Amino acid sequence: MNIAILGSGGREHALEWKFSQSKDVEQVFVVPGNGGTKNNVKIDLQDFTAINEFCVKENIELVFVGPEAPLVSGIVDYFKKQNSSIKVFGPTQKAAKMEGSKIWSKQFMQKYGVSTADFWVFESLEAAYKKIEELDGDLVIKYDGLAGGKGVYVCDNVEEALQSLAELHTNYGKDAEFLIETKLIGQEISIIGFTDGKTTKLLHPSQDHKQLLDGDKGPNTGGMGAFCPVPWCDAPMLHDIINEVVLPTMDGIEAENLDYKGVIYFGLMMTAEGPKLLEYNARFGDPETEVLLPSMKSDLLQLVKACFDGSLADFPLELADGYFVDVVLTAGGYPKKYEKGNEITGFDQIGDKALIFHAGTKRGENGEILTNGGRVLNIVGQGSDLKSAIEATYREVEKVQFEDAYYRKDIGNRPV
């Protein structure tokens, strides 16, 4: 089978990594790709025409979409329409609403029974001035839309709120739909899995550090590192995060009649009354990819065929023992103004057992890798417990080297 990866971050790579794996797998082609992902091919996400005819032209018979982008603007549903025997692994337009309308999604969870956030709709400025007074200002302020993780605003106080609310209508217009909820203290954690629109297998508990600096200090990111699974999400936590969350979702799919064959997101704070779901993403998660499927011992293409056949509640999901740590290497200056351009050494210093997932790079005329993003390359390692797989990752970080690299030097030591 020839398949298709649309995206090209290091999720991406990942991808590519895992399904190269399956002995069913001929050829893996990504689109657009990056300077360390094979077969690239530099097609236009949004061009669904483009997409549908290289596809036909190179056999294809599976595209595995990897950013949320292209799912939300109804890739599956054009295949659909083509009448292909083309298979796109994710949601339809429809179902997509669950991460591309924050306001939808807040309102099937409230519908659904899932355990999440007050949260307030407005139709007039005036009165969601009048709620931020009414919380003081301690709160969140969410985008409706697609935002590329910066559409969410969380304040501490009335002035801080009004500041937000203003930047919310600068980005994204004067219309700009948006909700308010209330604040939510706790750890954060990602529950990702598969599903066939009726079962969820899920993957290991994982965790991302968005901000910037060490100690979750400073701008948020895409994110600067993860790791899986988490130490402290043990089986009583998991069992409230399936009843509370991952079972009223499913029932709210079938209820909707939504025809989600991919992979569901549970982003989630854990609250000290249980846990709270803050976000549905309609795939998977950069840079929790990039430790999830080092994770996972199942094929992979396996995996997405029973989604397909509605037989996932059969499926054997195996997982791997011990930790999987990410650290992100970025540009500096990220997230903001940053150079490209630099050559990236050290590759071969690398040792066998880690891995690297190339993110924002490209190559040179001359084979060589530069840097061609803000977040430039993943690098994973792995151990027997958490602080041995940290210990290992930050071991290989330090061999590779480029101009104003920049990395956490924390990712995985979050204090519980």
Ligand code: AMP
Second form
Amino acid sequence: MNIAILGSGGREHALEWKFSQSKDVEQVFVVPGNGGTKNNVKIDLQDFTAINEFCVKENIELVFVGPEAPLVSGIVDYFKKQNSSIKVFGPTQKAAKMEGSKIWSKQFMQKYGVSTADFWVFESLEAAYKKIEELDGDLVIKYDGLAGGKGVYVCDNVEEALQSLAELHTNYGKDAEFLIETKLIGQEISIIGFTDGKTTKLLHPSQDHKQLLDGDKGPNTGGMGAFCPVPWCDAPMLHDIINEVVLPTMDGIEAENLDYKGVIYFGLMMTAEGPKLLEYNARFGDPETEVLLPSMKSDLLQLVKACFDGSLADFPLELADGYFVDVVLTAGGYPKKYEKGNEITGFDQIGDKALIFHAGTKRGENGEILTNGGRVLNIVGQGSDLKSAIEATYREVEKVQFEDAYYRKDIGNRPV
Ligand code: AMP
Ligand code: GLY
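Form predicted alone done, so how does the form predicted together with the ligand look?
Starting with the chain above, the whole complex follows.
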């Protein structure tokens, strides 16, 4: 079978790597891909007609969608309407609202009894101001639409909340819809699984590190690293997550006929009152994927097929033992201004057990690898415990070089 993966990050390079291990996979194309992926095809991810034409030409039977935007724009529905045999793995446009609209997804959580923070949606700005006063500004404001992680404002006081609301309206328009929710305290965890619309099979719990600086300080980024599994997320905790979040979500998906066959991501906060769902994503996380796929023993193509067939309940999902750590190397200056086009060296020094998943890279004229984005490379190591996985990863990180490379020194070392 020939496959197309949509996207250009470390997540998509990891997907290419994993699909290439399936014995039934012949060719893997990546649209548009990066300097690490092999068969790159330049097509705009919103141009579904062009993607379809390409798939027909290359005899592609499966399209795996990496990022959320094409899902929210309805790529699954588009291909269904063509009545073609090409299958697109991911939720329908309606189901992708679980990620695409914060208001819709919170109402869904409320309707189906999914554990989450209290929230309010307002008829008027005056009503929102009143709620801000009432909560003393100790709250979270969320823009309703897709915002690449930038539409969430965690506030400590009234002044900050009012400023955030003003910023939200400047960034997303004066009519931008938003909600306000209770601020929660706890550790965040990513629970990611595959679903056929009835059953969900979970991969290892994972955590990402969103902030730029050690100690989870500094500005938010697209992700500075990740690790899995999470040692403190034990069986009783997982049991609560499944009962209070995953199973009610599955009930909702069935009840609403959402026809969700794809990856589902539960972004959770573990609070003193138990797990609370912050958000759904309708896709794999990045950088979580870069540790989750190496930690999955099962064949990815067979797993995807079981989702399409509706036979996921019978699929024997096998996960690897041990721990996996991903350190992201970024270009100096990221997430603000940074250089592109610097040569990366040291790939030949990397040990056999480590993996490199490219993100912001491209190939130069002589086949050399050049930086081409803010988050440049993911280096993934493993070990029998988290400490040895961290050490193994950082040993490899030091071998790769490019001008002004930066990485966090504490990935995997988050105090509990
Ligand atoms: P979201 O896109 O909803 O996951 O929000 C992005 C980030 O904002 C989360 O990863 C949290 O760090 C933070 N956040 C979101 N909702 C809350 C909340 N209710 N309480 C505290 N922090 C939150
Ligand atoms: N790692 C967070 C995300 O992919 O949204």
